[in-house]
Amino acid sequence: MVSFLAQRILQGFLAIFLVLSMVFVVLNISGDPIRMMLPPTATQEDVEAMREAFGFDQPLVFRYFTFLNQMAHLDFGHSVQTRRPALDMVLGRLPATLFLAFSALFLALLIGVPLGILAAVKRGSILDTLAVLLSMVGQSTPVFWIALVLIFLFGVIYPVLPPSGYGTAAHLVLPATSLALFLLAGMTRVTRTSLIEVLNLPYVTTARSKGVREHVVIIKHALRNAAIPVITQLTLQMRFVIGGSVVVESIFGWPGLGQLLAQAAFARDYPVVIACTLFVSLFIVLFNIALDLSYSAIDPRIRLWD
């Protein structure tokens, strides 16, 4: 197991290195942040002085090796816009993103998994039809459209919830629901499909023939063996929430990592973009490793290491 973990961690570091390198190259060939930061009346001498202060006067190859040295020491430099340390800005926004992500995921699990179980058990019923319809609509509807509809309904027509902001439980409802409605559609579909396959297996029929109660058959026997696709879907959804929260946080004014990344990308604030990308990539790698370990925890027959 130790060798397996070491291998997966090494692969994760390699993936993060490649992602950060690609982001560095794209950012450096996409435009000049100094021109965006200075007013139109700035002279060429002002531009050159600012470039020298931030190190943009150096050749790209030299800046890349400087960048690698900074990454090795977790030194992202200072924001081009605010002059604050980029790492401090990211760490200050990270709790808000994690809070939103886990709230949306908990809501999706709370509704999606039970709904998928009921749809599988009552296959062909009206409930099953509604669950399948919900999955199709939820998976095909963009998150930003869901967010705008919720703002229009509960922030404009029936102004019972704040359409933007951060700080109270009421501010969490709309952004978390926007993400959760998209997530629970996938959770419902995967849970239903996986459980239907397991309920048709011989050991489930044998358990029923022995007089085992139906809820015990479903929860103890069927659901545990149907859990691997559900866990996989859960991890994929979590990666989406962490990496794709840019739109939701920007729409609702949620001061998280996604909003910071969007603002920094538009302003070509290189240090902040790199710091945000590192943390997003790190979380995705950690989720992938946790997914691999969960397979063996759920089903001991799955051995990913010798």
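In this text, all values refer to a predicted model and were calculated from it rather than measured experimentally. Numbering follows the first chain given and starts at 1. In this text, the rigid core denotes the largest set of C-alpha atoms whose superposition between the two forms falls within 1.5 Å. Compared with the form predicted together with the partner chain:
Core-superposed comparison between these two forms: the C-alpha position of Tyr64 differs by no less than 2 Å.
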Contents of the next structure:
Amino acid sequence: MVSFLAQRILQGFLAIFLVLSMVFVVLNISGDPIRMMLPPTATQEDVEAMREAFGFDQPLVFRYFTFLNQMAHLDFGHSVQTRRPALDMVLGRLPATLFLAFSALFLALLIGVPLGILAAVKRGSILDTLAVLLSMVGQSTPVFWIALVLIFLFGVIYPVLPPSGYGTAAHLVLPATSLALFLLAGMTRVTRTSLIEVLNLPYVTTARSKGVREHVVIIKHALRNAAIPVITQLTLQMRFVIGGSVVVESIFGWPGLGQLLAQAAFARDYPVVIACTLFVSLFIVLFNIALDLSYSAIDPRIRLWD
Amino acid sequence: MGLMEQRIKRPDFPATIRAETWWRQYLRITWRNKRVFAAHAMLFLLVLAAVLAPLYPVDPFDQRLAQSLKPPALTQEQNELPSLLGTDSLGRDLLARLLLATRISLMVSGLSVLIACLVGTLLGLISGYQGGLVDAVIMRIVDALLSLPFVVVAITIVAAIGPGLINIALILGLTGWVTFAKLVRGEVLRLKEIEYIEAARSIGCSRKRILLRHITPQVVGVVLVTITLTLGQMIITEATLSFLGLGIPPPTPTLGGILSDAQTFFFSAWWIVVFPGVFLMLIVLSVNIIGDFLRDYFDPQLKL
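Go ahead and give the structure of the form predicted together with the partner chain, now that the form predicted on its own is out.
The complete assembly is shown below, putting the previous chain first.
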């Protein structure tokens, strides 16, 4: 187990290292950012002085190693906009994003999984048709439009919920629901397909013919085996939750990492963009390792180590 | 004249049993499934609307401030065409803008899927067939890109090279190839173990010939399915970027951009919020349904 973990963590670090290298390459092939940082009235001498101060007169390879060295020390430099350390800005935003992402995940599991189970059990019923329809429409609708429609419905027409802000539980409802709808669609779909497949297996027939009651067959026998694809789906979906949170946070004024990233990208605030990218990728790598570990907990036949 | 000749003589098959051409078979199967047929029809209509958008007689850039934020109407006003879906805050006709936006959205996402497909399929073929170090390097890059959300990669690059139509298509294409590479590689690994490749090798086919003539035609199914499923994702990502102001800059209308403007007029103009979203949803929904259908069509066992 230790060696498995070590291997996965090593792979994760390699992935993050490559992400940073790609970011470095993209930033450097697109020209240096000095012109962006100075007012348009700056003279050629000012530009040269600034270039020297930031080390842009050095050779590319040298700059790459300097960049990696800074990253290894979590030194992202200061935000171009606020002059505050980029790391502090990102760390300050992290809790809000995690809170939102996990609320959405929890909501999607809470509704999506039971809905998927009901649809699989009552296959062909109206409920099943509705569940399939919901999952298709949910996966085809952009998160930001769902957010706009929800604001329109519950913030404007029936003003029962605050359309933006942060702090109370009421503020969480709309952003979390917008994010959760997309996730919920995927969860419902995978739970349904996976359970239908498992319910056709011979061991389920055996359990039924022994006289085990139907709800016990489903909950105790079938569900555990049907859970693996649902977890795989979660790994895939976490990327979309974080991606979706960028736009959801911007719409609802949720003070998270996504909102910061969108603003920083808009202002071409490189230090902040890089710091955000690093933390997002770190979070996804760690989340995926945690889910990998849960495979063996759910199905002891799956052994990821030995 | 004996038994032999009788046996050799080909029986006359009735016309209906003759092998169907692939497009007839495709039409027959599509026709049978109402949902899939509706999706094809919807996509056809939307593409037709996008192609014919410049023929729509109202100018999408024409600002008439007197006509600002008019609700959808069928009646004609002052010798002008009715604004069927209403107007925006600058009095521009919403339907004309939506048609043009659909055209741009399909062009950008189509271009980016083309780039992603070419790069990804090529790298996937090489990675799967060559194996070894090449495979390891390509797959680590794939893993790295997959450790970030699509939108975040795109935003990071936009921050560096700036927004714009061509830039967005390039960015989406050069981040979207990973899906193709991963799936094509998996398919090549599976095909490599099948006997006919071994047979080709044992009669002395070169590695290049095996790859080009025996493996590449077999991955077409996976590639087609991935094209449709990626297309939907590209359309949504482009809209998201434009919504955030990081995509295609105004005054060019985009579905995301129009929705972004709509945020200001929530209280007064529901139509600017509703219609662009409906357009977006209908495009992506029909593309996704076709993608699901193609997946079953090519391989019922295939799980993406």
